[in-house]
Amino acid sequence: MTVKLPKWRAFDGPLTEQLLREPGSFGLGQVPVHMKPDATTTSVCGYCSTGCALNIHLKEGEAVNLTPEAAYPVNLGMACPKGWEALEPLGASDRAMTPMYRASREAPLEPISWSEAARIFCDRMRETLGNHGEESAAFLSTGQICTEEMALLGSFAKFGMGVRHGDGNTRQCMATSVVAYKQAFGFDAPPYTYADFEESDVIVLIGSNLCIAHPIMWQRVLQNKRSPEIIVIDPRTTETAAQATSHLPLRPKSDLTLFYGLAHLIIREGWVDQAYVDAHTTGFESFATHVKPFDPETVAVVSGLSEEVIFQLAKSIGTKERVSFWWTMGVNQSYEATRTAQAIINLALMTGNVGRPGTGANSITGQCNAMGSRLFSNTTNLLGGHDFANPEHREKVARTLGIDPARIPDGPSKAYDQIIDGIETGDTRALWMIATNGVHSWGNRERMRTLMAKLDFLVVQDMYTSTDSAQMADLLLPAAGWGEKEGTFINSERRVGVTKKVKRAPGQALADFHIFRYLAKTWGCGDWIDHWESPEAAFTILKELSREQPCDITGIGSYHDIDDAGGRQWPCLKGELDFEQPERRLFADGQFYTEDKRAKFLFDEVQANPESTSESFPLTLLTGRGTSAQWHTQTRTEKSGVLCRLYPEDAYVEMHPSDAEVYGLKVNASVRVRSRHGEVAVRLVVTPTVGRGQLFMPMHYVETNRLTNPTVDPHSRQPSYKACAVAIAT
């Protein structure tokens, strides 16, 4: 007989405290778990930020199949290829199944027990901190582990170990949007709900290949009954651009000039919603003065778009009732990304397209839990979106956690790039990398490999032994993956969802939560760590930390309640849990999170691209998502035979037919692409989807980040992956 379980849990909860005291003695992964033999439960997907719910089908107590959940308000019964195949990477042959350590850089990694691993971790980290100070060790986390795990990591590292610096790979995808929202709105607050895709008259997609990167969101666009204009602003004719009402193939990195030019036209034509601007914003007059030089003629020359096209876009934005702006990495990964995102926000504010259905300046997140990382990882923010520099915030967090406020740093961490640069200067001596493959994903890959080898101590905590980073580790800690642990994710529209444990982790692999807790116990953190006894207990702590913050989730109940409600968007205050209100957008009352409750117009001078083309490097390399079947550095998705068959195995570069003719290059030729940072050999694809003078390489391949530009935006410190100068030859 098949049993339909309560959605929230397929079997009993976390491993016992007894196992955590000495996990090496108990053969973890083989411990009996009380599971219902043939059942179905649901779990939020662990890939992208869409946050789809999947039905997980169990047979004899093990997850065997996945189907999309029809009733969940995010995906409405849809799933992309990665969702259908999410279980297969758990059974890969290169799973990390026991802690491993190398006594010297020349020695191989050898299996050790968890007790040995914890002792080595604590001894060597203490040695580094004792000899070189609190800034000498750092951690690099992720947007792919549970919110409770992120919070425990940040609390243990900063308040327990005394490590001052830690950042996440969310720096590579969402830092720009975080800073843009904080500065303009007073808090990192994406204002939208996915229902806005279905309620817009004009949908403006900027540097976003929604069809490929977020295919379920594209399906929500297709459900719009208002016959919307769908406008794609992107140098490349992406899959999304091909299906749009109109495609504006602007020159790479001319977007800030374009948006200032659109503002110029909206002001000139009298399309400003002056009543909204006067009531709810500050800085508009200065902004209006700033955009006066950005006339259509000037913008056309810079952007490569015609004056007529620019005017028609401004008219659509300025005259239609409901206009929504959506951006992803094409905006975020730039040397002037923050001001570009704020230029989009300015367009929404000046036309009153904020807080109403079908409107908004809306950043789409990359990883499954980047929003959880942004609020609770204890990296750029103090837990719960608090400010490290605010003594009242430090006191509140300390009181909630039961620690001495003096344990909390009075300033934020170094950013990812600064931590990495610190290896070169000798400031960063030990690094703990969790659920991220930074050797592959950070820009200028060859430099990254060189710097990792300079560290005194590199700890990598991951599911797999084969990643570039794991192969360089001194200590490898085996972690459970999605489906092998429980906790919460927060998706792009601020919806908290639950992910479930439906499989045993292999060998001695542990959930990241339990690894952090075991290390904290070994370190001797004191009684406060006992309150983090399970992920759900930790969630209760996070709720209290969020109290009276814009991201207040004190009204959310248990994991069970979250599941039954179809997830819960923040804010959700005590007493506000309304099961008749599944969608919650922000700023409907025109009140923002700034001190004066008004949104700010922010702007700056347009900067020249630091990676400009030259005689030696005459082409511009673009990067981006290549397929809905692969994910980031392919660490997980390459384990699926089905997903691999949906995408070319070997790296390739796309080039316009006219350029191929000029260079005398043939389809499928082996070519060498060279930048100021490296050189790679790849296969040539000739296609008119790439503009003349441009090349495109998918981000998934290891070759791509041997070429990319490590320059960062000065405000968000996010890398500029999207446009660097290259040359091509056979």
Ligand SMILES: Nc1nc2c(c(=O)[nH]1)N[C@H]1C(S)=C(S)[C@@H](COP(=O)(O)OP(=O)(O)OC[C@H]3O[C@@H](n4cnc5c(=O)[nH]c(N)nc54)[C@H](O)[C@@H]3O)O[C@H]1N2
Given for the second form:
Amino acid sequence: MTVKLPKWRAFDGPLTEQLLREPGSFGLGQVPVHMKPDATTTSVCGYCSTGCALNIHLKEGEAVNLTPEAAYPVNLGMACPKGWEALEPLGASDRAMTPMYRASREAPLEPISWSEAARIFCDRMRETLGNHGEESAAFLSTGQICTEEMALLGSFAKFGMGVRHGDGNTRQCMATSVVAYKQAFGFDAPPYTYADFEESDVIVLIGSNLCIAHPIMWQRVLQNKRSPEIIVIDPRTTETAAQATSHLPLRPKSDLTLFYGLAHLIIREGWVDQAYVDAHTTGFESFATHVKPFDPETVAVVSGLSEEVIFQLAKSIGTKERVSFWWTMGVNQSYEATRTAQAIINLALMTGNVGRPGTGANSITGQCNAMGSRLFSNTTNLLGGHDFANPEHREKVARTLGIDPARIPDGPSKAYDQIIDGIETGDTRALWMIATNGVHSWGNRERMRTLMAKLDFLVVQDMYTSTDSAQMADLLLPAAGWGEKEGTFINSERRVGVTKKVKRAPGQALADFHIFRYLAKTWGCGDWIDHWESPEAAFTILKELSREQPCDITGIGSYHDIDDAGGRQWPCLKGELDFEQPERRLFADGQFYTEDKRAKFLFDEVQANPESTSESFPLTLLTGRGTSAQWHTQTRTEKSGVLCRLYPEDAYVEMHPSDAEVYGLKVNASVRVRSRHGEVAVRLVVTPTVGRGQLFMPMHYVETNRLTNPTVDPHSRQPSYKACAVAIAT
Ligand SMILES: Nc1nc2c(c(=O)[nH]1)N[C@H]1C(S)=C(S)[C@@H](COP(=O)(O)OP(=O)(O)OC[C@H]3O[C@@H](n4cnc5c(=O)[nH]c(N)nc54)[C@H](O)[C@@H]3O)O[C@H]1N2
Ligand SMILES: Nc1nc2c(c(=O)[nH]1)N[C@H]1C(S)=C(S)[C@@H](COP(=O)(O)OP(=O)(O)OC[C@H]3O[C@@H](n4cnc5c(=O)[nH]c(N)nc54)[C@H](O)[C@@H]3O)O[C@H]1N2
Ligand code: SF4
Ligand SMILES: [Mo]
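Mind sharing the form predicted in complex with the ligand? What's above is the form predicted on its own.
The complete assembly is shown below, putting the previous chain first.
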């Protein structure tokens, strides 16, 4: 289906006029009043969670160019290709410029005014909720909008509209780390600072392709002056593995066995930091019993690594002074992800590698504001890292927001997969997707498309009209993108940074913040929503919500203060904004956020892969990031001519040369890859970077998730995208 090009229409209605007057809201409005027209301002990048600061150079109030900021403690003057090209996607010809609506599925999307869009949104959502109850409408949000926007969305949807369920694309990404940390440390608290990359003696990267996914973090690794051992645990010889001091190409999904095996050896060899374990942890004795059967012989068979390699790794972890563990999607996207992440945490705890420079059990997060969504999206956690099930927390949040505590649900939302499955059963009838392209990024794409078409009402809020999800929308709400709005992001090391409006959004596209506000006003939520009048006013509310939580940022000051400080990590209490030291790590005092202040050893039986290989599907397909120039479903990166030259245009699958020979497949041949869920035709790339019996496809191409299936981890409900059984043929 093609989308009709929007016609220009006049703004209408008193509310839109009011919004139009607000600084930093409508695209057609002025650039922010506080910025000089020909100045340079700093803004945190809107792609990955590294959180680099970019200097944006303005001419007559509009961004014309950018350069990385040298004084920012994150990127120290560096940026990756996406950062350098960050302004390009804003000028694309498929930008959504007016709201669009189709009265029936057969009809094309037609431009409508904002006041019509808001009325349709409110009428149809009210109708659904009225006829089918509070569980019948849901939202799916993101880690790629500002914290203030997420919090306003979560507050409006849950406390204003009375929607019970909302989740984020962060479920696909970070849910595992969230649960792993919460259970082990008592709060979702990645403990590190990037300086730890520079301070380690041993850097263990697990299922993490830093060179491609977090290139500037990799630059920080390279700045380490301690001649560190860099150990990469990844089935593929990734760009990172190729540069490491050692690469352990374990069998996909054998991580848990390997980590229990390492714990076994560390105990056997007497390398446990018993003083640390005794003073700061619980559950070690049972864990030690649990890992007894994981002897090196058994672990070698399961992981495909030699006993010698496993022993050397255990020795490095057990004997070196400063060991840091870093994990990303190779761990998080698994059917037993939470226990795998906790097995990493256990290794750090038992060797006392916590709270000191160059140590830590460190989950690297993905999107620019995944960390903001973990604390403030009001999905899994109640705003500010609070607990929906805790009446005192509900009372505190209600008081801070000025709402009736009865408006706050007493439990968390359904998870992403449950919201989607609910469409099949008729429980989910209306869905609002914000800044996520789930029709491409969620597994088993054909089923996803069928389910989207089954909804009574699909609202998509995006920058572009052409995304897979926008194309299926009944109502499309045009959003301003990064650079066209302001607010805060929280990066991987818990650093709050400010992103700015440096360009006018095209047409009538609005910052998500103002879309939420406008819808909330139209809905008639009550006076409390008036306090959320601007992103910075909302930030004041967020600070108050964080009070006395581990993520307390009551002392962080204004946007201006944060900018001056080069961003600030949480916690940041009164007086801490002016710390001499620009970075900090958690748990230096050995005190965790659990009730007894001790970290917990958590473990489980090793499970079989539910998507296992068979005679019909003999190969294991791994998926992940392809190049540093591609971002997810590519709606943004495909808009930069420079970036497009840095990656292959069409989908491809990578295969080991020996396998290609066995299958009689030639380089560049068109091959069909088939899984239990779908079949695709792609180009064959023959490369020894993938192991025998394995294939790799980047997630950036729509073909990949036609094959995968979102089987989820039982604790985090994060999908297992990284190992799917497939067959290949010409
Ligand atoms: N250029 C670019 N950068 C990005 C993104 C992007 O789209 N493009 N996305 C951002 C986001 S949201 C995220 S979450 C991060 C993701 O960052 P990463 O997690 O580093 O990237 P992935 O390529 O998804 O997966 C990492 C590695 O896991 C490995 N792996 C697969 N199965 C297993 C296994 O069983 N065990 C182990 N140990 N490893 C396994 C894969 O081979 C892969 O190399 O990147 C962020 N940065
Ligand atoms: N097979 C497989 N699948 C995967 C993964 C994998 O490794 N393998 N990785 C998973 C992971 S870790 C992630 S994080 C997801 C990512 O999946 P998605 O989040 O669905 O991917 P994006 O392409 O980033 O989608 C973001 C959408 O928001 C729009 N957008 C950008 N900025 C804004 C804004 O400011 N406001 C609004 N309203 N819209 C905006 C973009 O145009 C785009 O359509 O994919 C997951 N899917
Ligand atoms: S590393 Fe991440 S934050 Fe830094 S410039 Fe690249 S995409 Fe932006
Ligand atoms: Mo992610």
